[in-house]
Structure formats: C-alpha cells, structure tokens
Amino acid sequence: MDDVIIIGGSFAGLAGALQLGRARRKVTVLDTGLPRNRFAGHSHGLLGHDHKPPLDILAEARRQLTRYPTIRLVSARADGVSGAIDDFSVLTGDGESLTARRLILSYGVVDQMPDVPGFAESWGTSVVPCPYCDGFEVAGQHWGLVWSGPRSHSQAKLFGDWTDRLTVFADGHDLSPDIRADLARRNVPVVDGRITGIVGCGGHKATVKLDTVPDADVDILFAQPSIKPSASLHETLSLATVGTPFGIALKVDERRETSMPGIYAAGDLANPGMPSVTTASWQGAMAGIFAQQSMLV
C-alpha cells in the first residue's frame, strides 16, 4: 500500500510528489501526460524557469523525482476511486489496481474551445487567456479581448499595466452603457456582431473574422473560454464543488483537504480562477506536506 497516490502527474502533482518523496512516504503519481499549458511555447512568472517550454520545465522535474526512491511515476490514467481514508483503491486504466492511506487529485482542467472556426488551432499562440503568462512578451501592442462577461471589464482594466492599444470584440454580448462609457474614457474602442472565425498570422498575430463589419488585426487576442474537470472522479467520489465565473472547483479548506476526509486537491481542479504554475506548484507542495502530516501517530 502507498502513503499516497497523486491522481495528475503536472505541475501540481509533481510538487506534492517532491514533498512526499523528501519526507521518505511512499508515493504513486498517475499521469496521462496532457498538462493545460502543453499548447504554449514557453512558460512565464516561474521563478527559475522563466521562459522555458513547460514540457521541458516538468521533463526536469521528472528526472529529479527519480533520485528519491520512494516516488513511483506512471503514466497511466486512473479509471475509477473508491474507498476511504486511510484505504482507497484506484484503478488504472492499464487495469492495475493500487492502494493508499490518502489521495491527491492534481488532474486539472480542460478549457472548452467554442465552436469557432480557427479558435482551437490559436490556442496558445494567437489566443491565450492571461496577462500574467502572455502580457510582458507583447507589451504596447494592440491587444483584443473577445468579451466573456462581466469579468471582461475587469480584465479590460487591467491591460492598461501592459498596452494602451486594446479593442474590445463584444461577440455578441450586450455591454451596458455604463461599462461602454467607462471603456470609451480608456480609449478602448468596442467592435459588435459575432466573431466567426480565427485566423493565425504568424507568432502572436492573429485576423479576427466577424459577421458584421470588416475584419480587425490584433498582435494579440485574449479569451477566457469555459472550463471543465480533466476527468470525474470527483464526482464518483461526491466531493463538494464551489462555482466559479469559468467553472466548478473542487471545495477544498486550509490545508487543501476536500469535503472528503484524506482526499487532498491542488492546482486548477481546485482554483481554476486563477491559473498560474507558481499557484499550482505552491498547493501541490502545501498538498503533499499536509497529507503527510494527517498520517502521523
């Protein structure tokens, strides 16, 4: 029997995993090795590892992991939970079936493309959805924000720290005049009607077909499309949710433990509001060290 099985095998997990290992626990991690960001050409804000491709910053943190020889890493998906603390049982898909005193869900999210053409194929590089990963790399350029909500304004705000050249495509949505008004003083011209398609043109760029007017050139286009859990384990296992403006989270308290005792949670899957390798990496080790700690006599 493990200590602990980490059911997602990213940034989160592997930090939960590195925090076990040192504290000589015995620790499976179950990957299927499609981290989130494994569409973006580099990741950015990890102290360290700035700039580096994020496939290359977890291949490192793998090789690490082997010198502890407590942590066993499987790339395989985990099909199926059951049990409860201090005996859980998971099924691989490989049909192997594991054992463990706690768990950690670290498994993520996957954001819902919207049925766009050329949406999905830009993710990552024509389209991203964050300031803080993406911004400093095209500081002062013209930026678009395909509006999502009330959450947009926010973003809409918040730009101005990188870009005074933003256009706002509302798609469809009807913005009060309030919020038109405010983005007027901003110099933040907004553009109506749907957006029908996504051309990439090269690097950052990208053409923004719409149905309405002609279309509009960006160096860059933000969006925050819908997310959804990686797998449904949480739901096998009734674990309580929070909503967020993107999606659910798994319901986790202090010490990153769900509503089920032994069960632990850490990075998108449990603050999918926020994404940040920094973040997933913090909860994953915070994670880690307190399932270790539930387990002392």
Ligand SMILES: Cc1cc2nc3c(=O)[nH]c(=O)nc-3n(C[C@H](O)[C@H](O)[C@H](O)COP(=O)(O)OP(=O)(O)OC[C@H]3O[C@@H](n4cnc5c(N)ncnc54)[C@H](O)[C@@H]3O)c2cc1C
Given for the second form:
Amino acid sequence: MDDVIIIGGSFAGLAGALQLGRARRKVTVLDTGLPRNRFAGHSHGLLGHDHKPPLDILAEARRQLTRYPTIRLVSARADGVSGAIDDFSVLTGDGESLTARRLILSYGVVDQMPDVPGFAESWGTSVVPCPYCDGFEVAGQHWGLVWSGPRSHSQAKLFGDWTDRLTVFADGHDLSPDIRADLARRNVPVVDGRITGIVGCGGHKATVKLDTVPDADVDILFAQPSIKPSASLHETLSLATVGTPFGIALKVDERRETSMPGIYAAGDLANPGMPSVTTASWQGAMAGIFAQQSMLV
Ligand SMILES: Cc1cc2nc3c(=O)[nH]c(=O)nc-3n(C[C@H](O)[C@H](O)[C@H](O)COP(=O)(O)OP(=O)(O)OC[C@H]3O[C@@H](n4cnc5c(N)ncnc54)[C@H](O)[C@@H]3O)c2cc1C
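Which structure goes with the form predicted together with this ligand, now that we have seen the form predicted on its own?
Every component of the complex follows; first up is the chain already shown.
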C-alpha cells in the first residue's frame, strides 16, 4: 500500500510528490501527460523557470524526482476511485489496482473550445487566456478581447497595464450602455457581431472573422473559454464543489482537504482564483505536506 496516490502528475501533482518523497513517504503518481498549457510555446511567471517550454519544466521536474526512491511515476490514467481514509483504491486504465492511505487529486481542467473554426487551432499561440502569462511579449501592440460576460469588463480594465490598443469583440453579447460608455472613455472600440472564425497569421497575430462587419486583424486575441475538470473521479466520490465564473472547482479547506477526509486537491482543479503554474505548484506542495502530516501517529 502507498501512503499517497497522486492523480495528475503535472505542476501540482509533482510538487506534492516532491514534498512526500523528501519526507520518505511512499507515493505513486498517475499521469496522462496532458498539462493544460501544453499548447503554449513558453511558460511565464514561474520563478527560476521563466520563458521555458512548459513540457521542458515538467520533464526536468520528473528527472529530479528520480532521486527519491519512494516516488513512483506511472504513465497511466486513473479510471476509478473508491474507499475511505486509510484504505483508498485506485484502478488505472492499464488494469492495475492500487491502494493508499491518502489521495491527492490534481488532474487539472480542460478548456472547452467554442465551436468557432480556427479557435482550437489558435489556442495557446494567437488566442490565449491570461495577460500575466503572455502579455509582456506583446505589450503595446494591438490586442483583441473576446467578450464572455461581466468578467470581461474587468479584463478590459486590467489590460490597460499592457497596452492602450485594445479592441473588444462583443461576439453576440449585449453590452450595457454603462459598459460601452466606460470602454469608450478608455478608447476601447467595441466590434459587434459574432465571431465566425479565427485565422492564425504567424506568431501571435490573428485575423478575426465576423458575421456582420469586415474581418479584423489583431496582434493577439484574449479569450476565456469555460472549463471542466479533466476527469470525473470527484463526482464518483461525491466531493463538494464551488462554482466559479468559468466552471466548477473542488472545494477544499485551508489544509487543502476536500469534503471527504483523506482526499486532498491542488492546482487548477481546486483553484477558483487565478490559475497558474506557480499557484498549482504551491498548492501541490501544501497538499503533499498536509497529507503527510495527517498520517503522523
Ligand atoms: C494556453 C495556456 C497558457 C498558459 N500559460 C501559462 C503561463 O505562461 N504561466 C503560468 O503560470 N500558467 C500558464 N497557464 C496556466 C497553467 O497551464 C495551469 O495553471 C497549470 O498547468 C495547472 O497545473 P495543474 O497541475 O493543476 O494541472 P495541469 O497542468 O493541467 O495537469 C493536470 C495533469 O493531470 C493529468 N490527468 C488528467 N486526468 C487524469 C487521470 N484521470 N489520471 C491521471 N492523470 C490525469 C493530465 O494529463 C495532466 O498532466 C496557461 C494555460 C493555458 C491554457
């Protein structure tokens, strides 16, 4: 039996494994190798790893974990979970049945691509979610923002720290007169009509195709699709969730424990705030430490 099984071995999961391995706890990490930012050429904002390809950061992390004899990294999907504290069972897609005293869920989320031709193909290059991740490299250039609801107004204000050349694409949303007035005051034009397609034009540049007006060219396009957890194991376990403007997240307490004793959660799956590699790593490390401390006699 393992002390801990970690489901999802990316930034959050590997950070948890590192703490557990250093505490000489026996841990198995199951991972399917699809981190959320795999579409991005570079990852930004993680101290010591800024502007590195995200898969390189993870490969280096996995290499470093080989120092720890009690950590086992397994390329496999967790398909089923059952049991209770001190006696959890996890069934993998390879048919292996594992048991552990604690679980850490860190299987992340999936961005739900809208049904717009070219959107998915441009994701991570011409279409990106977050100015902290990708804004610096295109500061001062012409940005586009796909409106997705009230939160887009906050984004339009936020983007002012990076550029004074922003165009909002309403994409069928009805922006209130107050919001339109505020955007006008900020010299942010609003383009009405629905987006019918996105064409990546090399680098971050994109052409936005619209149903009512001529195409528009931008140097980068920001959009925030809704998200859903990458797996449904938390549903099997009936874990409590919280709603966010983007989708659901697992509910955790200050020790990163979910609504079920002995199950911890970390990373985007349990981060209703601002997801990032830094927060995922920090939360994963804390989940590992709290899981370990919960087993002290
Ligand atoms: C386009 C884009 C660019 C981004 N750029 C940045 C950036 O520059 N800087 C930054 O800080 N953040 C960036 N982010 C955010 C960052 O990707 C996430 O915050 C981070 O990846 C979250 O880490 P995580 O470990 O929680 O989840 P993930 O990295 O998504 O990892 C989840 C892991 O779980 C695995 N998994 C899923 N289901 C199962 C299962 N059933 N069994 C086993 N394994 C499973 C997946 O394969 C995956 O490896 C970006 C996001 C996107 C979409």
